[in-house]
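Let's start with one chain on its own, the form predicted alone, as structure tokens.
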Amino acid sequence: MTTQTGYRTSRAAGARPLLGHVPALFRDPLPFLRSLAEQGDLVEIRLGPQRAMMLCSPDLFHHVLTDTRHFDKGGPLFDKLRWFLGDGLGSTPHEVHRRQRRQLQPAFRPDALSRYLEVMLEEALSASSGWKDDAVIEVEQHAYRLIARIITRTMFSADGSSAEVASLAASYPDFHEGIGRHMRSPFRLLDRLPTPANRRFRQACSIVSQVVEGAIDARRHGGTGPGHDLLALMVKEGMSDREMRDQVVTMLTGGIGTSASALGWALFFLSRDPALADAVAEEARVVLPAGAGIDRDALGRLDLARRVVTETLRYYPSAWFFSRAVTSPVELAGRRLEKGTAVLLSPYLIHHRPDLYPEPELFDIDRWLPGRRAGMPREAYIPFGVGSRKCIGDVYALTELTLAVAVITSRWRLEPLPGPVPRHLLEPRPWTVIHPGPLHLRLRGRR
């Protein structure tokens, strides 16, 4: 149906009884959620016995993201998360996240990340002189590990290869599928039941509990450590323990995955083209020589690493999928929303509607020459959310991903095993972030 203001809305076919669209979320949620464009701008599907609306047009999406009068955090997806995640930057109420966004937001300033771009680049040279010629590496656990050292190091000083930073890189990919599991079950029971997965889940918690408290006590007892990174600013600030734990949880869960997710995926992408590999890898050869050191003038001159982390962002963001409650009674898209009611936003399905993005399902860095992007209309690319409550770490994520596509590529060819690749391990794993099946590459050293 079409209403009075322009936009398309409809009831999304195929809900099963009982479980409504669960099953499709479950199964095939990429699919499903591409399929979802086609049927409307504003479509109701159900959650188990939950009806919710998702958001197909990006101008609603934008709207609904920078209203924070009529939405605010909250819906079944984002309910599944606070258990764990408690009261830090990325769950609380507007009110309450306006003045932890002040709080915290020194930490990602610029000349912050000035001091972080140093740290980045050794991280990865380091990451990557540990590889051997000819060698097979599962791309994502490097990621893991790599993104883990470079987050702990930079925004708390921890020492980037000590064992808690190993265990937190090893934890957060059980941590990761265990929340996406939990967001798209429409029963609570089923997340309470003692099965394999669950039970690596709980784990993967206490994992991460553990080394967070570890590091927050070890500070208070310890001094204020160095005068710049997030804890010693959380410390200024006056903040509980608890309030600390929070904030350092949501910034490990927000910063970690979603990074290494999206650097596995980079790789890939570049593994499948050869002659983009090499202009990324010359590149940055030309940008870093051997021994040289980075800055923000260096940062603007890797054009084409940053251009292929863009693209990856678009094809598959690591936010793919959230919601929001509605506080007070709204009309959207000509439909009446009452309080209450889940609000669910997909950035993946922005990112591959064949208007925005023609032939979406290409790999395609040239749709971010200045020329094309030109073209774009602003809502289109949302990786990062928009509005008030836009990832604090935006800047701080493509700042770390560009360096990590840039300095790999430049010291290697990573190629893909000989043969067929099993179709399972090709298909994205949509969890919390979207992460790329268990990716083998070999390694091939540049000369």
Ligand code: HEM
The other form holds:
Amino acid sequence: MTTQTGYRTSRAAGARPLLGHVPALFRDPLPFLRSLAEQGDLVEIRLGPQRAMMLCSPDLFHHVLTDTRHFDKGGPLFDKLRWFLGDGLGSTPHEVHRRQRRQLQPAFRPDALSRYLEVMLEEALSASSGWKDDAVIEVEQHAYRLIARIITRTMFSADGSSAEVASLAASYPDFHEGIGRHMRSPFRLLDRLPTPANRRFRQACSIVSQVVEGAIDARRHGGTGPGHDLLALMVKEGMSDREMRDQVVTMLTGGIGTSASALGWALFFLSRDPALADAVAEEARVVLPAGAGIDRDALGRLDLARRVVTETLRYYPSAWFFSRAVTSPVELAGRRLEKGTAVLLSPYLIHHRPDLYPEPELFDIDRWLPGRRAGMPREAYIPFGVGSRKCIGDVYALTELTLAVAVITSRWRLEPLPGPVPRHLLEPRPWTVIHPGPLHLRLRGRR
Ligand code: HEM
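Alternate state requested, the form predicted together with protoporphyrin IX containing FE (shown: the form predicted alone):
To see the whole picture, the full complex is given below, headed by that same chain.
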């Protein structure tokens, strides 16, 4: 139905008795999301007994995320994350959030980001230094390790080679998989069954908690530590142990899986396009000659690597699905939404609308040439969200990813293994973030 506002609203086709659209969302979420965009601008779906509104148009997406009077954190996906994230920046209601964001923002200001550059470069260089010519690697595992080392070194001044950082990196895939499964499961009982997957998830949660609590404890009782990392900032702000724990877990959860999966995908796309990979490598060799340092100026000259990252985050925006709840009755797209209505948002859905991105299934970094991007609505590219809850780590993530793509590609050619790749290995796995399947690539050193 087209409402007076000109928006099309509908009920999504294909609801199953009792479960609604949960099977579609579980089994084949990405095609399901793409199909919703064809059904209207505001489409009602059912998640078990609950009804939720999916936003399929970029301006509705923008509207909901910037109207903090009627929409706040909440909804079925969010509630399932909250028990572990606690009252960290990503979870608190707007009135608490404003204070928290002010407290934490200094760790993401341009001066802080400039300080992180050298660590990011150093880690990107050492990530592949132990690789052997002709060896086969599973890419995402390496991406997790690299990203976990960068965030723990820059934000918490951790010793990147410590056992804690290694176990954190190793447990995050199980952690993300578990959260994603719980977020989509309609019945809480399923989450409590002692299945192997649920056990792995519980164990991953307890490792993450232990490492984080250990780091906070060490900082509180081992002296002040470096004066300018995120832990120091939180101590200076007078946060309690509980507040610090929630903020650190939030940063790690927001910052590891998202960037690691994006790096995995970027390297995957480059492995499918050797000419593009050669060009990225050549650019990196010119901008980052061996032994040279890095500054923001050099970073700005990594144009190809940056466009690879931008297009990767269009194609597979790591944070592919999140939610809001209506806090007081409101009209949206000509439909009245009552307090408590869940609203669902998917950057993936918007990024794959063919009217916004011609041939959306084509990985094409030239979409991001200045001439071509000029005509695109600003709201159409939203991998980091919009408004006051926009990702605090957006520039940080783009920086680490651009450097990692440039440095790794300048040293190694990553080749697909010969023969057809089993389809299930290339199917994206949308958990809390969209992961590649286990992705094995052969290494060829560049001379
Ligand atoms: C490719 C990498 C990343 C992507 C795609 C991404 C995406 C997002 C998105 C879409 C949101 C908004 C969610 C919402 O509105 O409900 C968000 C929020 C957030 N992200 Fe990221 N993120 C990335 C990397 C990072 C990094 C590196 C960090 C930290 C170092 C981080 C920390 C956070 C935090 C703390 C929030 C909550 C912000 C707030 O509510 O004020 N993210 N992220």
